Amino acid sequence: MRIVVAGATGAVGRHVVVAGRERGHEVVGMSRSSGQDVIAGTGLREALAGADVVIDVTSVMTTSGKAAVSFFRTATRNLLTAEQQAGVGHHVALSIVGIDGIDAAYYAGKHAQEREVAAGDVPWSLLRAAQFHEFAEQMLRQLSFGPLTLAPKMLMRPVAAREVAAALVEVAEAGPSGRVPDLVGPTEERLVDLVRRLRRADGRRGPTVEMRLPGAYGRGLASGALRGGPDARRGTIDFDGWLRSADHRRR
């Protein structure tokens, strides 16, 4: 099977490329660095020639709901249009568990993406996954001020990006299935605890302080909704196992 990965150089995309090839598929990665731009719509149709399925793991770093909606709506429409023109028969999208009541900030963009996929003409599958273990690294980079690191109040069941990637390849192999079972990690966690453990593992000193973010976005993070439901599939790699793995690069 020929799999095209949109967002192939990102946190999940690089694992999707490896997982697909390990399962014997021909995998083509798409990114701006290889000449494809999902926002401008350039280079897509050529990259999709002969593809059986597209796995979309594109993302954008923003907490602006307007920017997130614009990105995901535009990227999804451009991908679906190019897929239809190229005769691709399956579109696989990745979203986030528990966002139904959080139509704000980044999650507003994921809602927009889900609506575009469901309304499109390309047969589709949608996997919702929990936040990745790598999310703690993002918080450490974005919310560190000298020796101090801030961590939003967040209840979660973090999952390894590697396991999410493997699940996406399985979804691609199964054919269009609509919404598939959610995927979460094996343990209940608080984001502040993950950041503290990450700092210790990396030999960093200084305090990590939990803060409650305002508005619908902050309420959603703190509510526990983003842990997913009781019927979600559970991954096997916990945060401490991920810290010890090659997937975590000590900084």
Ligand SMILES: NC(=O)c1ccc[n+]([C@@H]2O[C@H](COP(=O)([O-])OP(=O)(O)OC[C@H]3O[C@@H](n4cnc5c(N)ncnc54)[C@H](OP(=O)(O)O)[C@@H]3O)[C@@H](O)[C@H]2O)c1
Contents of the next structure:
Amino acid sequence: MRIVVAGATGAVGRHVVVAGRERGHEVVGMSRSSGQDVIAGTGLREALAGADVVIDVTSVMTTSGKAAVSFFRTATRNLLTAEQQAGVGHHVALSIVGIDGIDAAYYAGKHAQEREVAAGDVPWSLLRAAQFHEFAEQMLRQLSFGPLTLAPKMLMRPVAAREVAAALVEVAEAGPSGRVPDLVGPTEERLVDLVRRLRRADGRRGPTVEMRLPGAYGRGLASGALRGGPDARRGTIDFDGWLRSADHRRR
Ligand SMILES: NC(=O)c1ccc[n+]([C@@H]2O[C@H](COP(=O)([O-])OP(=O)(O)OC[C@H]3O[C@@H](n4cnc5c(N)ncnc54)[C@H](OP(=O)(O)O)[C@@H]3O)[C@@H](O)[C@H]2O)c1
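To complete the pair, please output the form predicted in complex with the ligand; the form predicted on its own was given just before.
Okay, now the whole complex, with that chain kicking things off.
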């Protein structure tokens, strides 16, 4: 199969590229750094020529609901239009476990994306995954102020991006399936503990302070809804295993 990965340089996208090639597929990566922009719509037609499936793992770094909705809606519309023109028969999207009822900030964008995919004319599949182990690194980068790191109060079941990527390739191979079972990690965690363990493993000193974010977004993170339900599939790599793995150490 010829698989196009939109967001191929990201935390999960880089694993999707490797997983797709390991399973014998021809994989084309798209991102702005290789000349394709899902917001401007540039470079998509050329990259999608001859593709069987597109796996969309693009993202935007924002806490603004308006910016998130604008990004995911525009990116999805542009991709679906280009896919239709190129005759691509399957669009695979990645969303987040447990976001029902948290229609705020970044998650408002994910709801908008899910709606666009379901309403579009390209046959689709949608996987919801829990926060990646790499999410703790993303938080550390965004919320460190000198030696101090803030960690939003958040209950979660983090999963390795590597396992999410493998699941996305399986979904691509299976053909359009609509919403597929959620994927979460093997253990229940608090974000503040992950950030502390990450700092310790990296030899970084300084305090990590948990804070409850205000509003619907903060309530959603703290509620435990993001841990997903009992029917979710479970990954096998826990956070400490990931910390010791090459996936963390080479970053
Ligand atoms: N992180 C998590 O814990 C987590 C958990 C569950 C689901 N998800 C979902 O997984 C997806 C990927 O998340 P991630 O954390 O892997 O993202 P990420 O590391 O921030 O990577 C984002 C990717 O999108 C590309 N990109 C951004 N803007 C673009 C544009 N205008 N045109 C083309 N490419 C663009 C980036 O490359 P360039 O900058 O080079 O363009 C990069 O390859 C998102 O949909 C997210 O909601 C994430």
